[in-house]
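Below, in structure tokens: the form predicted on its own, a single chain.
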Amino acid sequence: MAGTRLDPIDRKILAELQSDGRMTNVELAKRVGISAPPCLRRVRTLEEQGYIKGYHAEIDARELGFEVQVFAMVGLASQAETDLSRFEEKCRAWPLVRECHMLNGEVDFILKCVAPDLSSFQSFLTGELLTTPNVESVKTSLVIRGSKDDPGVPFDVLEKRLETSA
């Protein structure tokens, strides 16, 4: 099972600095019950092995002028893969694009897009996504607001379920 290759202690890391990534060594070394030193050197390896993919900050898109928020569920002619490594390298670069999921159903991907306002989003999906080449439908929702945005993994049930393995 995924997540068992990590001591308690490895996972106690991982989770305190979903919560709060911007946390001193010192702190988290605290938090965790051991040294900075030996907390450091564990904070590498989880980088190093990938299970630590980067740091950011939560940025308030509002705050920054970005009003709207879509969710795009895109259905494709071609289910190539040749063709949907191409729409996958489009949205990546489009920049209102924030995410881009490939989904098993009746739509092939759905992206979460951001835009100062409607008319803006209108423009992208008119100008780009309905004229890229494989694009046979697109259907979007536009977000009234959002309950939940809670990133990364549950730890609790990750250790619930280690338990009962076990």
Contents of the next structure:
2 protein chains.
Amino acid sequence: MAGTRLDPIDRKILAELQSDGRMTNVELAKRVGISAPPCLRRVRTLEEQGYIKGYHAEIDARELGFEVQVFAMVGLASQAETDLSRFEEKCRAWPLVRECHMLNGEVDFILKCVAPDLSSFQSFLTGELLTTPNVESVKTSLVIRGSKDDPGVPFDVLEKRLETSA
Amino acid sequence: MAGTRLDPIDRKILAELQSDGRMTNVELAKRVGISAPPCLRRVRTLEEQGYIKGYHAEIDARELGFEVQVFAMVGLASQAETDLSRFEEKCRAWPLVRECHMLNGEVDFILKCVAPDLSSFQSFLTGELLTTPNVESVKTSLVIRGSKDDPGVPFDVLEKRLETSA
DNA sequence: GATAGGTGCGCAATATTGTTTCGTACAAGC
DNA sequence: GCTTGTACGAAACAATATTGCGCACCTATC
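Switching from the form predicted on its own: structure of the form predicted in complex with another copy of the chain?
Shown next: the complete complex, the earlier chain at its head.
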């Protein structure tokens, strides 16, 4: 394994595991063109080096009763680092908030939320988010339909990029 | 398996696989408190019934050279269904666009994008997104830092919900 | 209340996969 | 040209996945 840089086989492994994270090691080895033992060693190394941060089953939220998905744009009154951190900490504690990203521009944070129905989201919004100190403005947008939801990273872009820079 | 409704063991299985999608079946069985064979049968059924839509390795985008993450708010000139579908189709074809959600309100779509650097995103923005017919307005926000990025669904909320409604 | 049908469990056996061990090949540096 | 480091693959072994039963439980029907 070349220090910390990835060779084409490593990238292929990452791409395969991103698209099917439960693939057996022998199947993976077959696909990337090496035998099982070195393939497993590579996977372990990629995990240890942090290229792979985990494996997750993709669950159908609607089937489970989470009918509602909402994006919330949040503006804070104070953007001092302490206040930013405090808000991030809040978000981590709210289970309905699945993602929280700090943004540049007029909006400070964007939150991706799920909820069983509109009224549960509303009570979260009015009972939690809007009453949080330092939260100045919240603009919410309901997701009408999902058009695309691909995980992670586009490996084809990566490969094309490495070709041209080589 | 009760028709299409899930029992507590099924929900535990989903929760466990969401948090570690590569767990072995024997480990999973141990955690949910049944033996391996029925556990595997349940997993297969959950897959077939669509509760589990897939398994994915979580890849560190930054480590792989995707330094930039951007949210793009897109407004279209026409919201006729044909035009909406056409735009969704475009999004599906763009590898830098990882997610695309149709929203209510003033903005029609929100796109989550990744790119190796700011200039690649800029050239996607000006060369692709802004030149797409029917795209009227695009407002982009750079992600300064990620504060939370949990996958899927909050199972603790689900359990609490089922308790009270029982 | 028997009893038949359905559902889901666990044990045991087998097939498949994961993991370790070890010998070999290739490349870089002295 | 020798050493060292790195990564591969074959083989052996350990663990897991998967299949094939038989048993218990629940429910409905008579």
